[in-house]
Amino acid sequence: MKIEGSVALVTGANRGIGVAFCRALLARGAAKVYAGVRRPEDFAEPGLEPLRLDVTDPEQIAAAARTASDATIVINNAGIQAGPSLLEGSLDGARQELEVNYLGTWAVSRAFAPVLAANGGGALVNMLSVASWRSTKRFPSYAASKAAQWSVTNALRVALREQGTLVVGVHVGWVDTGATAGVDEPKTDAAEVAAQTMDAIARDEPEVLVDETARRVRAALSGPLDLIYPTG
């Protein structure tokens, strides 16, 4: 679909990949970009329309769908990593990850599906991860929430096909944001994630494998079992 002249909503737009998505949309000619944030009064990114949106709050989601009733692109970017390690720690963070990453994406998608339908179909983009396909003992609950998010993305892809909505899943390894400042691993720039996603929207492509890690893990799904179920 054409990004030029479109109206977009980005959740979790206050920093990192969310801001990068907003900037990329404007750079590609979007006519309006709603920035879904928890505290619009503290958000001052130029060119955007701040919109109060906590993806775990049904009333705020419904209000956002009414305000952004002209949206033709919705990007579910809001996400957290707050869960415990596999064998220690409270499960409260794991529940919060499911609420935000999985159920938040589902709730926003459900609310905006009729909006996109009314505006010609448009595009729904879900910011996923290589963790959708591969877990570790360090971040098991985050990976579980992303696997669930990938599953609902696939369900949305099938369900929204008839109304002409393109559903895009974006997978990437580590991204260079404030949240990963303490991670000593190769990272992709957030602007690169956004740029590749814009290209996918413009080409009507349902999946974005941003970096080599995403491409390798995706390919391993049909490869030897020890690539997905490591024993070492």
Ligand SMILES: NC(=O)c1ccc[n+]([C@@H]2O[C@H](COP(=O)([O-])OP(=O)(O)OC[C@H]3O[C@@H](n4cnc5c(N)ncnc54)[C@H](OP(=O)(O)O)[C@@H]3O)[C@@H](O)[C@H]2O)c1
Second form
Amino acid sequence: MKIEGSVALVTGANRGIGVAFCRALLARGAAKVYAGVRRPEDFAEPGLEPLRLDVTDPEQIAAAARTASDATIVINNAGIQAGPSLLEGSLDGARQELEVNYLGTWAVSRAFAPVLAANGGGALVNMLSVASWRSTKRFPSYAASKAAQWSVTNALRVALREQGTLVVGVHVGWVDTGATAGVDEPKTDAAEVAAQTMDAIARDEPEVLVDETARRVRAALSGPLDLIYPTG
Ligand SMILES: NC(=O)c1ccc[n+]([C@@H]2O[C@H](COP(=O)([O-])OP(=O)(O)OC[C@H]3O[C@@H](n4cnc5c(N)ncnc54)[C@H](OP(=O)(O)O)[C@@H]3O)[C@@H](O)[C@H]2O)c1
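Alternate state requested, the form predicted together with the named molecule (shown: the form predicted alone):
In what comes next, the whole complex appears, and the chain from above leads the way.
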């Protein structure tokens, strides 16, 4: 679909990959970009329309769908990594990850599906991860939440086909944001994630494999398990 002239909404828009999505949308000629943020009073990025949106709050989601009733692109970017390691720690953070990453994405998507339909179909983009396909002992619940988010993305892709909505899943390994400040691994720039996602929207492509990690793990899904979880 054409990004020029579109009206977009991005969740978790105040920092990290979210703000990169907003900037990329404006750079590609979006007419309006709603920045879904939890605290609009603290948000001052120029050129955007701040919108109060906690993706775990049903009333805020319903209000956002009324305010952004002209949206033609919705990007579910908001996400957290808050869970315990595999064998110890409270499971509260794991539940919170499911609330935000999985159920938040689902709730925003179902609220905006009729909006996108009314505006000609448009595009729904879900910010997933290589963790949708590969778990780790350090972040097992984050990976589970991303696997669930990927699953609902696929259901949405099928369900919204009839109304002409392009559903895009974005997968990547480490990205350089505040969330990964403590990670000492090669990281992709958030602007690169946003640029490749814009290209996918413009070309009507349903999946973005941003980096080599995402491409390798995606390809390995059809091979033996030790391609994803090496035993050596
Ligand atoms: N960084 C990576 O390596 C990486 C890799 C693959 C996928 N991802 C995914 O990319 C997305 C963005 O990640 P990031 O690295 O940019 O994270 P980040 O810098 O930690 O930013 C997270 C964003 O989500 C928002 N958020 C958290 N809980 C929310 C809620 N309940 N309602 C609405 N917004 C909420 C945060 O808002 P506040 O400022 O109010 O907390 C913030 O804007 C996430 O879905 C993440 O899982 C990240």
